[in-house]
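Shown here is one chain on its own, the form predicted alone, set out as structure tokens.
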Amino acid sequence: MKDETRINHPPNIELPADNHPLNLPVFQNVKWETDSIEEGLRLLRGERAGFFYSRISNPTVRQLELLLADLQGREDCLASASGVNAVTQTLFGLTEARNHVIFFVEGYGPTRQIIRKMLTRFGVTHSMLSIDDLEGLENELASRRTKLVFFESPTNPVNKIADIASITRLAQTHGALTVLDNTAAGFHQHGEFPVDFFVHSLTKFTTGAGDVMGGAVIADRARLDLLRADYRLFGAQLDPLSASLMVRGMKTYFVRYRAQSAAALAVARFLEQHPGCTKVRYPGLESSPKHALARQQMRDFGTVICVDLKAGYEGGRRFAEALQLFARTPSFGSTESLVMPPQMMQPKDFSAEQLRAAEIGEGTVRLSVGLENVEDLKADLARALEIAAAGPGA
């Protein structure tokens, strides 16, 4: 064997059967072969276990998928390149022309745009309601055949709590599927409800470091088989290195999520008493309109706080720019605290009436609480609120 050949066929290393690595190796690999073509064909037909091409499946990614499915209380999971991709592929995989989708004004902007713009181009109709309007949901489901109901809890950005039991019951009664964007609640909550599909942005809580991007849809295997072929054809699979970082990061998931949730509750209580805040929306607050429902549905209330500032739109700018411990950037769930000012929060596709229904005001700010010392965060917020209230040039 000449050197040019040797370097393309390096020695294979096989571990003894009783010699196991504690962490699964990163299979930074695209292709696998079998000892015969017939075995390769059996693999492609699903008649045997194994791997063929990483766009179809990869061992490192598969470990993450099975871990997340188990946490969510379902059988299987498909990981993808981003949270928005998981939403998009799920919506496209479950709908076709002349189907109808119901979603809610309180929700993630890109999801709304996918439904209102992209699905509409392919003949899928939609209705947009308020997550609080269960009577309207029942009437809409009764008046027209609906393929699926897409919702969030807590909603992004204003932290409304959906009545998951009622929404799933109404959908089942009228033959509609349910898709819950469970990103804010995390992988360990809401699995006891009969939701058909959970979608997650893995960018938030898997590592907590804001260093990888990914998405996932989680369901029982028969449900997920409705999406599997389309997922492969979209070609937006999660890469193995990101998956390995997520598996590693998930080892501290509960420590991070619970500590950040406790800190968020302490910060929310502090803000609720501050005269610079007109409204503080956090499910763990006893003053929250759906606090009792949140306590029934959730074990931890999450890391996101939504605040309405008395200083309004420009006051929100001053507030965000005065903060020293909160990075002015999107997303949530990372170990550092983040802020989204009104200038980054206002939906561009909403009418004034829809903005009121969504409860996003001119002074609405979203905070994501990290793992800093709570007293340091309170001091930083208090100083920024003073600057916001003082007005321009103060």
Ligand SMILES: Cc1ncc(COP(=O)(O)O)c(C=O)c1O
Second form
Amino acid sequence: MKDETRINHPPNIELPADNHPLNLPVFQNVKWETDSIEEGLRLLRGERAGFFYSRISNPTVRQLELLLADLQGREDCLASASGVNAVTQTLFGLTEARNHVIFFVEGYGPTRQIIRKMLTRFGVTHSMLSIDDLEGLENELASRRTKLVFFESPTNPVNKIADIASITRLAQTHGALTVLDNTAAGFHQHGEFPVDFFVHSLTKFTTGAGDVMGGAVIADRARLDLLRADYRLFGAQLDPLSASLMVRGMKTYFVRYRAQSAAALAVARFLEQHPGCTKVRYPGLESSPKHALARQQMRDFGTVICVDLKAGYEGGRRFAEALQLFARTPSFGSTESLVMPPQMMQPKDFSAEQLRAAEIGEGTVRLSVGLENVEDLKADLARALEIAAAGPGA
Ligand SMILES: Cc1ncc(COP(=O)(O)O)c(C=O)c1O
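Mind giving me the form predicted in complex with the named molecule, seeing as the form predicted alone was just shown?
What follows is the entire complex, opening with the chain shown before.
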């Protein structure tokens, strides 16, 4: 063989059968061959195990998928390039023209836009209710055939707690599927409820480092099969290197999630008694709405705190700009603390009535608590609240 040929066919490294790497190597690889065409065809027909093309499946991504499915208490998972993609795949994969979708005013903005703008273009209708309005949900389900109910708990951004048992029961009674965006609750919670599909943004809790983007849809196999064919065609696969970083990050998932939940509770307690705060929503806080329900449904309450500042819209700006330990940026769940000021919280597509139902006020701020020392965080918040209250130019 000449050099030009040799460099395109590098030596193969065979591992002895009894010699295992502790970490699965990153399969930074797109194509797999089989010795015979017939075996390749059997692979494609799903008649044998193996890999063919990374847009269909990749071993590194597969390891992450099986890990997440197991944690969430379901059989299988489809990982993809972002949380928004997981939402899109689920909504487009499960609906067709003339189907009806129910979702909630309290949910994540881009999910709302996907349903209101994109699905509408393809003839899928929708109703938007409040997550607190179970009677409205029952009436809506009874009054028209509904394909699916899409909800979150805790909701992003205001941390409302959905009554998962009631929502799934009502949906089942009326033959509708349920999709729960479980991003804020993490992978280890809510699996005991008869939710048909879980959706996650992997961007938050898989590594906590803010270094990867990804999404996942998790369900039992027969349900996930409804999405599988389209998933290959959407072509938004998670790349193997990100999947490998996520598997590595997941090793510390429980330590991070629980430590950050404990710190968030301590910060929420501090804010609750502070005169600069009018309302503090944290599911683990006794005074937070639906705390008893949160306690029944959750073991850990997450990293997000939603707080209303007495100083209002401009006070919220001063508060966020004065904070030194909270980065002024979206997302949550990372090991550094984050803040979203009112200027970044206000939905642009809501009527005044919808804004009221969503409970996003002029001074609403979202915090995500990281792994810094809690006393340092409280001191930073106290100083910023003072600056917010002092008014402009103080
Ligand atoms: C509840 C929820 N769902 C989905 C997403 C989208 O995730 P990604 O940013 O990974 O696309 C987010 C992101 O903030 C989210 O908070």
